[in-house]
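Only one chain is given next, in structure tokens, and it is the form predicted alone.
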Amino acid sequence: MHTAGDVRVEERDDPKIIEPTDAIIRLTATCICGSDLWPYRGVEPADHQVMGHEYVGVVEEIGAEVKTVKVGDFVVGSFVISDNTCEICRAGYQSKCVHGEFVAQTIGTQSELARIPHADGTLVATPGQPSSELVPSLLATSDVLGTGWFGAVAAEAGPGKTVAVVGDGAVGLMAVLAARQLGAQRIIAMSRHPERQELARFYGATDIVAERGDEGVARIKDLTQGLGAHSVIEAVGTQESTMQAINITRPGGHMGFVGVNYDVSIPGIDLFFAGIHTHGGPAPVRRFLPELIQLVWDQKIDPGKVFDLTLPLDQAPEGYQAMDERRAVKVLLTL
């Protein structure tokens, strides 16, 4: 990305084992996120910066002291280096490594080749080798299953619960699919969208709600008795939505929040006065990893759906331009 608005389709050269704990992969499949917006709008600064941080592939090469892969295997590799052994990661807060790197920020998998540092503590092996249905699904354990896992996990959904998510696109669609996965009783998603209220009772919402801001939260509490949501998922990160899932978490509820933010500024003495718990952040995909590879791998879950436009690598601008006007929900690149 050049600067905001400008994203080109660039020679780049080959990547090089470096250290001895770096993988090589080629990569089958890559995709846009939500989040790459931010710069493409010009919220974040774009100057020549590599694009793209989910990625499946085949491992290339190795470094000698890289144990867990070998070249050949098919790799999902999660959107934040970790070594999976420091302190932090076996607390289970693998994006927190001490070791830890964006891949957005320094490796850039909207590409044809990718190294990858620590390769033992951010790839996982699939079973085999997957057939091409498989991969839109696997890709999508890369981040956005992962990071809609962890805002599940986060907000506490579980049986018996009533589950809110606030923001319908594919990070809110995959909070959807992982609260049902978690047994969640009933699971409301607000979304104004057709197509998209569609895809989110696929994954398991009970209920739609278009209304937002004050309408939003009166429509949730119309719902559940007056008093919000046992666990709400807030998967927008803006000033409105944030609020909007606070006001919607009932007293001593759970928010999970995953949507990465901006300008948010909580009132303390409405966070104080809502009674409720908040837990969320970059998301651990790598704790999570082999078990959603592993349900995707079943065909227990299907979260590829998600990706509603597919182009080729050289076509990168177009699917930018796409999600930017939100004519699509989340677009795949293929190699």
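Please show me the structure of the same protein in the form predicted in complex with another copy of the chain, now that we have looked at it in the form predicted alone.
Just the single chain follows, nothing else.
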């Protein structure tokens, strides 16, 4: 991305092993994330940077100390590098690893090859070579599913719970899928778009609420005997959606949030009188990867359906434009 709105596909030098814990992977597929639109739209700075942080591919070369993946393995990795051995990783917060590094900022996986540091702690090999039908769903585990899943876990979605999902983008839809898998009794998707409502129902939503803001809050209260939802997943990240999520969580309930704009500001007094639990942050996708890969492998979930436009990598600029103009929920890039 040269600057906001200007994405180009360019030739670069092939990455090389630098540290003995590195691996080089040849990408099979990658994609464009909602968060890639922030620099694209000028909300975050963009200055000739590499892009992409979601990836599946085949291991091409490994450093001398890499033990858990080998050349030829099909692998999925998290969008944050992690050693998976430090105290923070062991507690399940690999996205805050003491050796953590965002793939988006320094590596970039909208490319043919990528160097993945701490390969043992970041990559997970699939049980075998996947069929091409499974590739989109495996790619989804790398961020969008892992992030939606974390949101649902952070919101403590589970049996007997009424779950509300704020946002019908790819992450919100994946949060619906996750809430369903985690056994939630009722899943309310907040969505105004008919085609996304349909996808939300496909993934397990039992109710749709089209209203937003104060009206959206009132509607959720109506649906929950005036109490609010037990579990709320915030998957938009604006001021309005964040406050909406706080206000529809019942006292003692849990609000999970998985992304937030730089200008969001939460009045302490509102959070206090809400009496809720909050948990959020960059999703520790690595924690969930083995389980999510297996669910995909066994065809128990179909997160790949969230990709509604597939383009070859060299048409990445068109992919950005399609997502920016909301012509696509999420774009898969093939290699």
